[in-house]
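Just the one chain here, the form predicted on its own, laid out as structure tokens.
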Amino acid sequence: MQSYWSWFGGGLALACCFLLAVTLVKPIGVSTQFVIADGVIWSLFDSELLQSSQDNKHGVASPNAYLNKSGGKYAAAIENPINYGFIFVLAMIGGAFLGSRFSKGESEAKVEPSSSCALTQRPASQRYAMAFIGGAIVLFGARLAGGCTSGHMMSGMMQTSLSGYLFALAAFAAAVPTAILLYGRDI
């Protein structure tokens, strides 16, 4: 039997993490780090991707319009990728690993889906592939929108941003019917 935090305890812990991050550093958001990681890899093969620039706000320019936007903000982050966002992503991975090691009961990998819907009865490799594809689609949408659910919804609502509340409403308006469609009403 797996031991989980209650919804209240987990929500309180998450709220404390967000409050600390916003108070001490800046709001949380991680999808930009995928752009930075792509740019770091790209710069290994293209020496002209990043160029010094006195005209850009951040002192770095790129012939790629996306990396050059906001005064070369992304280009500067690619030139020096060890920043708050990078450390935050590493901390998330480390926290997930520690959480899996310190949780009580069986490991999550041994637990089979409990739902009787056809989607969860597929082989594990198919479920993992579908989860990966879904994650890639969500990441594409996050970058298209200029930020992820962490930045738009969670950090946005914490800062009482109207756009954060609207995004949360839209996300749940799409997620709940999709879950019911895929898994049925027994979720």
Contents of the next structure:
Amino acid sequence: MQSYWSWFGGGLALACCFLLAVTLVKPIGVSTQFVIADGVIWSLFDSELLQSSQDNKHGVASPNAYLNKSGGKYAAAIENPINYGFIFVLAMIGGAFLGSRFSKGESEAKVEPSSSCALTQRPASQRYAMAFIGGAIVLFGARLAGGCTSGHMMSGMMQTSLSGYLFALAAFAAAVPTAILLYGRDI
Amino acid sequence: MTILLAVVLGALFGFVLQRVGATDSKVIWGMLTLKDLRLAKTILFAIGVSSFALFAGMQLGLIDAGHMSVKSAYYGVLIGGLLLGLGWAVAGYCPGTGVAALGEGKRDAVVYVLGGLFGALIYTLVYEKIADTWLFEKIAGGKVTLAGSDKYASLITDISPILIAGAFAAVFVVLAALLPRRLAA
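Since the structure above is the form predicted on its own, I would like to see how the form predicted in complex with the partner chain looks, so please show that one next.
Now the complete complex, all chains and molecules, led by this one.
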């Protein structure tokens, strides 16, 4: 088991991340960038996906209704992925890599999670299937909700937004029984 | 300049997520099965501290309310939240922690992110079909907060914002401190 920060120190550090972000730029959010990443890949195969537009506030339009919404906000981010939101999420990858090198149980971080987690008795293929299916459900849900644990729950509740509270209640209402049902005996 | 900030703030966030254990699916399952609530205490404490500091900072003129970005409340937030919770429990990652776990080199996180890209693509394709349904009907006016600010309307209007934010923050901090490490056997 790795040695993680205490709830007090870790909570303060996490609070600093969210405060710094809202003070300097805007509240932290992650799940939108999955759409942007999809769009960047999609646009490589479909030259019609993005079109310049005078009507859209962000100057880019798309035949896809979702990418075209809010004045082509997502379409514009796909056309120029070197923007704040996308680079922020890419930088998280590097930050987490550094974090894992700092920890004492360093070797364990590198170990395949399926061997170190609760699923020791289960085959790795099952772990991968759960990760893929879970990931698909999470991002579909996050996009329907308009945000994820970062944007809705942490940033939202920090701002005391009603949507953040509703989201957090719904997320835990589903997550706790599901986790107990699936992994209650393993943990 | 904003790109530089994106690199610094993103890296810091990824680093902290890793150091609090949020990128460890075993820690997530420990929290969701109520057997190890250290991460829940961390999250509650972080929300309490950041919320109070945000409203205090705005009150003192140190933080620009224009930087706030409140998301709309609509029925899809509840349905989407339920789905996210379901997938979160199944996979052991949420979007941010999955991306960060990928940075640690966890192979299941790579699969998770691929699944996430697939789920986001499906949503992008079906959005047009559901855009005009009840899912997007607003709740209580949509972009509202509990504590008022210069930018957003508030549900509670006759109490000063810092008192409301402070009261909620106090509840979160006390919960974080008092919650036992382990709730379920």
